[in-house]
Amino acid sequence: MADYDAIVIGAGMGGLSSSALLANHGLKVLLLEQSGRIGGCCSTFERNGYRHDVGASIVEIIQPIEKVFRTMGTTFQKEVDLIPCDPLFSVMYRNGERITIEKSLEATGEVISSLSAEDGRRWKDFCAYYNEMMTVLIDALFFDAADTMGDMRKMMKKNPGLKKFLPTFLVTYQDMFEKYFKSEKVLDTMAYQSLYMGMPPALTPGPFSMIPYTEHAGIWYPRGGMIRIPEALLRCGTKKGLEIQMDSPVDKVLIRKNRACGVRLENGREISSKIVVSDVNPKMLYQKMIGEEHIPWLTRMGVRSLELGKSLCMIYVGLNSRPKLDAHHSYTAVSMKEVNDFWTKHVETGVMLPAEKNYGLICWTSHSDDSLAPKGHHVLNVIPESFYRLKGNDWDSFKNQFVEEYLDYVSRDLVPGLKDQVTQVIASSPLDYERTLRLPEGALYCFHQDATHQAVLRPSAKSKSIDGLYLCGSGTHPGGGVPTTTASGMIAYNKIVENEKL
């Protein structure tokens, strides 16, 4: 007799949502987390009175998260105090100029018109198209499995409106925006958001061009930090009997007669179960935790072909006073060409840009929630563009220099006097993320999210090679991000209910 109905490996958003839903379904579930903190990249830590978010800094497209909580008999809003963020973001030009974008579509249209009257007229057409696109794609892509072509046919049948937007999958994020807008200054306010998918505009699939529009549907910050979302999922799960063990890294998934039947922890303890759900990087799962001897050659080749995605360096900053910023998020105005060139000339070569040529995002979380810092103080997450492999260097040697030079640049050209306010600086490099979160190469989005890593081309929620094995998390459909990884947990849960007799 198995110890548990289900063992879930990893307490990221996918593992938490799947385990909570399984417990709510009446199963005996054990959730194993390798670290001492839940949430993965959607988490928060405290240092000297400052609360910093590990990775994610806002939540948007909340429909999948709402559906998970509703399935458990509650609501997202009841479980988490969500603070609306308005303005949505500020765009910082290197010459000191700024543009602030509010939630209001009309106000944003006025800003665009001030930059280009022609583009301002096109903004209404853009909004009309993307309002319909957002509704259709969220309903179609966030709630159903995409393991097989049969799943894709079901998705099309269930969502006939999807046919209208299929052509967007054949073009890029950049193509979509250049169709509507001609002014370089306007386009410079929209290039950076392609990186929310971990790819430059020339490689990000066209459907993700809806991101700058979906932000106008609302972005929120959980009071107390991003960890409040995983805490709420865990709280709902434990009410239904979910068990969790922290600091319990898994070494192996146990396979008998081609079926997952439990796990072995790194301390040697074996725990049996009827099924196993994995919220770890699928390459690590199949190649190390399972072993290629247990999977057919076609699966081996497929797993090997998956390319790890974007990594980053996060700088956590404590300040003794209010910074000269205008919104929860502020990012550097940057052209489509600059972002594309960074990918081809730097990410792919390992040669880092000098600080004054770099660009990035500043998350001023205490702007939305002043409880994150001591009274009168503030916290920032500063995110310059970076990558895992450095030519002729390594992150342990380079991190301090990189952080110092980038903060000097930000303080001089983007946020005047910032360094004079700094009381604390902590940084996580791609190598640090690899060590602490066990993300290979620090890839926060797991795999690339270009056209070659979408839907059926990502690892399946129901393993095609191992019975009783299910996958969720950023490595599966619908990809990386807080709502998407949460959705992946529900997709895995639905697959289990559909296929297993538990």
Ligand SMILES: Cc1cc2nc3c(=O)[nH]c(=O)nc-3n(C[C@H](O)[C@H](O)[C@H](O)COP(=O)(O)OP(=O)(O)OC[C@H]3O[C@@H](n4cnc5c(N)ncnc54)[C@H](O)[C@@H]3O)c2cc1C
Second form
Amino acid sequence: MADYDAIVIGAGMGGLSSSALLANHGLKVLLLEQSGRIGGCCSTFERNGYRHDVGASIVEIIQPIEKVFRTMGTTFQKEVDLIPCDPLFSVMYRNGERITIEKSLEATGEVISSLSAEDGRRWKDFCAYYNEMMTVLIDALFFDAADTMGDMRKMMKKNPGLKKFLPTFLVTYQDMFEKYFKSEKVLDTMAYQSLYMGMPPALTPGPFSMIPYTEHAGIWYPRGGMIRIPEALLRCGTKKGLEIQMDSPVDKVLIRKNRACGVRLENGREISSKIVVSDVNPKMLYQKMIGEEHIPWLTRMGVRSLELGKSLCMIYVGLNSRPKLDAHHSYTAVSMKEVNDFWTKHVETGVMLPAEKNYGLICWTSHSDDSLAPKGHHVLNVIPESFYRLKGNDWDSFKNQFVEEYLDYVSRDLVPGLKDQVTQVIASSPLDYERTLRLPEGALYCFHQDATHQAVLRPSAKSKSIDGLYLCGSGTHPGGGVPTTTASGMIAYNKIVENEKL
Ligand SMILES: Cc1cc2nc3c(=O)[nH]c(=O)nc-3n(C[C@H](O)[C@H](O)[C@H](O)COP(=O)(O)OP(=O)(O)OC[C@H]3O[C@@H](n4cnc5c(N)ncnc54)[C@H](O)[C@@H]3O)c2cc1C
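Now show the form predicted together with the ligand, given that the preceding structure was the form predicted alone.
After this comes the whole thing, all chains and molecules, with the earlier chain placed first.
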């Protein structure tokens, strides 16, 4: 008799949504988290009265999260106080100019027209096309499994509208934008968002060019910090009997007769279960926690071929007053070429850009939620572009210099006087993410999210080589992001209900 029906490894969004849904289904579920905090990349920590988000700083395309809460008999909005963010973002040109993009499509059209009358006219065609594309792609891609060609056929059958947008899978994010817009100044406002997929515009698959449009359907910030979303999932799960053990790193998945039958913790304790669900990087799962000897050669080769994705350095800043910013998110205007070149000339060679040529995002979370900092104070997450492998250096030696130089540049050229307002600076380098969240190479979305790591080419929700083993999280379809990883937990749950007699 197994100790649990299901053991779930990792309390990230994927692990939390799958474990809460399984508990809601009446199963005896144990969720094991190696750290002392839930939420993984979607979490919040407090230091000296400032609440900083570990990674994610907004949520958009919330339909999958809504569906998970609805399945558990409640609603996302009832469980989490979602603050709408409008303006959506501000774009900071290096010459000091700024533009602000509001939720309203009309207002955005006016801003684009002010940059280029011709592109302003094209904005209307762009919106008409993307409005239809967004509806079709969200329904098609974010709710169902993509483990097999059979799953893909089912997806096509269920979403006949998808056919019209199949050609977008054969082009890139950059192609899609350059089809509509010609002005460099306009295109420079749209390049950065490809990095929300963890890839530069020339490598991001065409369908994800919908991101700058989907933001107009709404972006939200949970009052109290991003951790409120994982907390809500955990609360719903524990009401249905879900058990969680913190500070419990799993060392091995136990396999008997080619079936997952429990886990061994790093302290040597073994816990048995009928199935195991993993929210950790699938490469780490198959190679270290299971061992290549337990998987057939085809899986072995497939897993070896998966390339770890992008990482970054996050700077958490406390301020004693309001920063000179205009929106929850502000990013540097940057050309598609600059973002592509960063990838080929810097990520691949390990040579970092000088601060004044770097670019990035500033998340001003206390703009939306003033409870995040002491009265009159503010918090920012400053995110310059960066990567894991440094040529001739390592992040422990380089971090302080990198952070100092980037904040100097921001304070001088982008947000005047920022440094004089700073009361605390904490930074998480790619190496820190690797250590604290056990993300190999600090890879935010586990693997690249280019065309070669999508859908059936990403590790399956139901393991093809080990019975009773299910996967969720950003290493699986539909990839990285708070809503998508929440969806991955639901997809794993559906596969379990479909395949297991529990
Ligand atoms: C800097 C940054 C900014 C981001 N910004 C956004 C954003 O604004 N909006 C958005 O939607 N998404 C954003 N994302 C992406 C989003 O946060 C992630 O894709 C998502 O939260 C990942 O969820 P996950 O389920 O894959 O697991 P993770 O968050 O990776 O969590 C996995 C969990 O497993 C635990 N674990 C690992 N190994 C073990 C083990 N051996 N035993 C037990 N537990 C283990 C870890 O401690 C962790 O808690 C961002 C991510 C980062 C890093």
